[in-house]
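In the block that follows, a single chain appears as structure tokens, in the form predicted alone.
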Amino acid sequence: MAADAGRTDVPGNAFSVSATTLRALRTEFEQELFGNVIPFWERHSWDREHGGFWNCLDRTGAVFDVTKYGWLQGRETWLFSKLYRSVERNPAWLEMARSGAEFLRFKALTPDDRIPFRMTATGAPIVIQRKIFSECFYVMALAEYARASGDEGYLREAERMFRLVWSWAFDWTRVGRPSHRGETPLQSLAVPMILMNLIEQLTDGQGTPYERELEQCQLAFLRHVKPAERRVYEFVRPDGSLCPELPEGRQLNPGHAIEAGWFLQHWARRRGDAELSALAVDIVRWSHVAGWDDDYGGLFYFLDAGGHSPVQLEWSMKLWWPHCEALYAHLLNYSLTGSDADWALFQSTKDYTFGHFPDRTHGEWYGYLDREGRVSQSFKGGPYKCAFHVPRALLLCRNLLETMEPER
């Protein structure tokens, strides 16, 4: 591990950094956010005739699918609720919070509790996925409008429903994906982070009364993580032995690797667990530095371990949600550690992201950029993006720095 990865709870005197530029880039922070991206879904998302949010937006918010998908419906949800219990109690924020409550209780779940991935304007199933994540943010959804809202029933709906994926989680056949006989089992490093953030969003952070679940995913995220190589693999077995012979077992995804090292860093600092504090701020760094464009800028989207030409297509492409999951790992990073070092890569991403994504004519921000930072597709919303990576990391990134400024 590096030398400083330990250093933790720094003064907010003692940062490198002058309180002057920590508090012009809260500044930044809050006016990008409130200035130029909420404003975007206030304006195209909310569906008020049938409830919910359009997902599909194109580059100046007109909808150009009417097609909504479940997962973002909670994203957007989640968003919302956490704006208005958080930041400021706007009723626009917990109408259109409870809007999408609604929407996804009431007429997104099916008979057998599931949320489709895709669905109709009025959410009839069109598709239903063989996987767990439309129904996990369907949990931070409600959880969240449940607190924003004082209505526990929402928060009761939420509990129950995580023990549903709790039980399907690692065994997708109980959710109808089959098991063929030729298949070489391997975990997914999706399924630990993504369980880890939810009964943080759950809990309210405070982990109570799933801490046996918690420990588990937290195990089998480490699963993943490769101290002697520097690396966090994608799909390892299930006890943790790497699958070189396969693409997918070599597949690395410094996006998903940043992203899971601030979840991991969150529950290292509640429970004041220095070792696995060090062991999150070293996954950011050695994601990062993995995973950066030496020549173009920007994260690459997946890289093969073994230094073969990745199989996707779309592997070299910076994506939006990297670069926010990375703008505040490494900000939460050098809140901890102090390094000049982790401020470093801060900096760099944050350069390039608000160098490349945010778009100053018609608001929001770009999803996707070719290898050379080019704008490849121009929407803003569509069935991957929504309204939560961007405002999500740039909340984080003002509130941590609110912390970090010495008493004004």
Given for the second form:
2 protein chains.
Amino acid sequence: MAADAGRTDVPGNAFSVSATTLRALRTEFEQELFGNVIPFWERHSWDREHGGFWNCLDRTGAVFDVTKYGWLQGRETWLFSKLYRSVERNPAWLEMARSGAEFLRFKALTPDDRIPFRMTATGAPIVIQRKIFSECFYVMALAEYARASGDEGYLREAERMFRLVWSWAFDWTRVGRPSHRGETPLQSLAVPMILMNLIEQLTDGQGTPYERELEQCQLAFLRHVKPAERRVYEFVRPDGSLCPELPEGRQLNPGHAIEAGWFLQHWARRRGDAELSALAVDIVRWSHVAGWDDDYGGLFYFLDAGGHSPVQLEWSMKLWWPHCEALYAHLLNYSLTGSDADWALFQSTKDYTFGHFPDRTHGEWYGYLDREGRVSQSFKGGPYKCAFHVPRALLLCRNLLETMEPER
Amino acid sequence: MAADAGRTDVPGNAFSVSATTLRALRTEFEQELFGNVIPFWERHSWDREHGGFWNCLDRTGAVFDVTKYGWLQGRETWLFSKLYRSVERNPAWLEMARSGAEFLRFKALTPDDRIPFRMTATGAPIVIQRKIFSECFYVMALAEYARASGDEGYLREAERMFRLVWSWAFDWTRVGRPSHRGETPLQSLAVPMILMNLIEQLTDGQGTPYERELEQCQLAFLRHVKPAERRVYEFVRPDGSLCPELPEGRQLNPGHAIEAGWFLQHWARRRGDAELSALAVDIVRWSHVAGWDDDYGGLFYFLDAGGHSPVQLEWSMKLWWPHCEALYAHLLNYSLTGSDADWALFQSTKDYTFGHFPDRTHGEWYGYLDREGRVSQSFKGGPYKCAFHVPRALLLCRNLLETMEPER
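Hand over the structure of the form predicted together with another copy of the chain; the form predicted alone is what we had up.
And the full complex, kicking off with our chain again.
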């Protein structure tokens, strides 16, 4: 582990990178966010007729699928609530957030408290996943909207759903997933990771009254982290041991591990836990090194820890979201460690990301590149991509850069 | 429609391609099948301890996933039964077929008559799909094994399962698929197509006593075929109208349509239906033209009929099985039409396929290439690839070429 890992609160004037560079970078992130990204979603994604958002938008912003996706309704509602609350009291942003929150609560939510993964424009369910993520994004959306709007009822509803999600999270038979006798019990990194982030969202970063839950998440999370191997495994046995005989037991998802790293860092910082903070720094570093494609640049989507050919057909593609997560995670590391190595990781991620993903003609970023970095799908919104990872990363980086500038 | 479409039974000496060429081709297919492909599976896939087959085999044949896949247990059982019955009474092939058939019937089959999609080495279920395909391949396997072994009980069991599959096939709520009120009722080409092929397998090409079912399949199949557009749609509404507002309603899968074309051709030929045969010829031609990548060669995996960017991340990849299906479908067309255009389609498919997929070092074919034709996954067997499409296509082509040679 690097000697400087976990070093925190580097004074602004102690960064090796100049204040001018930091300021120019903040301006660049702001311009990208407010000049290229947000206008695309403002212009094209709001469904003023039925409420909520069109998710599937082609390169120009035209709708290519008239259905809506539950994860994305929640994520975009969160985003516009966040912008309203943390950037500027722009009434259009609050209106969009309100539209999303009301659509989720009064049209999408089913009588048995599920949010469909896919639904019609008016909210009638098409697909309900046997997973918990749609409901997680519902919690995140409603909590942030409650704070943006001042409508406490939405916070109560978010808390109510969080209790349900918590009761389902570690046993998915409760959301209809069958359990078969041949299964190898494996736990997924996604669960403690998203719950940890949800609590941060729900409590506005204060943690309490969910300390016990956060402890449990941290425990579950750390079972996936193997410092000796410098790896974070997506699936481990409940006791934290590895399952190398199955491909899922060897699965690495570098972008996901990097995202998990900064979720953990936020929690470590709140607790003032220097050791945990140092581990979170390392998780981001390891995962970047393991996931970076030395031949063509960018982060691979999936890898196999045993060196086998990954079974996911898209394993070598370069997706927007791992790069968004890496942007913020490396900058956060640098803000804590002041290490040139972290700055270098940030810089190479930024060069690749800004050099490949943004569309300067129609706005927003492409989501899917092939291994060589060429656009593989030209749409800007799809079943898993909306106004979320790109603007969240840009906003988080911009806010962090602001705190890093020595004189204001 | 080409003037020669549907012309049948071209006499051997009337082919524009010389007898020498046809004979050399047959030899090449035989060498590939018996020299490069079958030995790989004989050597690596048989699980002598538990019965059935290891499915996930890396480039060299080593097992990289200790679980087994239901589709593939059925497909490989079918293949070795077929080889035994139609090529040579090789006791090793019958032993492998018996091992697969017994594993399926006595270890994999659940008390409620399902075949798991994924299971442990000993057959304990891990994943049971809310689809009918595992059971379809069970029928196919057991019917062929019954004929290879002479054990009539397996044919009775195949017939019993076929009746169940038929009762589920047009309403998947019967295999546990939920139905939600926002769904657009769409029917899938895969269903009539596989049922049509199943009946061919079950009746050894005689059709009766399933004429009524075959009629129903043909009717359902033809709803997907749009001659004015020269397209076969994967999903249409129950009345055959298109659903262009949803990506699945615009989905094209050229390899699947080509496979469907030769399934239909077999049925048309058995019925002596020249019009249907001509349509089947055209389906293969259209789908090849629509699916061929003019820049890099090979058949795309998915396309969008509306010209949108396909949502499947793997849309531009070149998979082994569409090329296998196209090899036989074009040769079948040529055997019926004698058309130079069909020969040219066969020849370009064969050049691409033999030039890209076979592994001359460790045997068998790679399954997954990127758009440019480079190997994307190096494994030979995976959750969807086993001893099936490659040897079936090579065997079908070899048998067809034999009938096309003028003097024997």
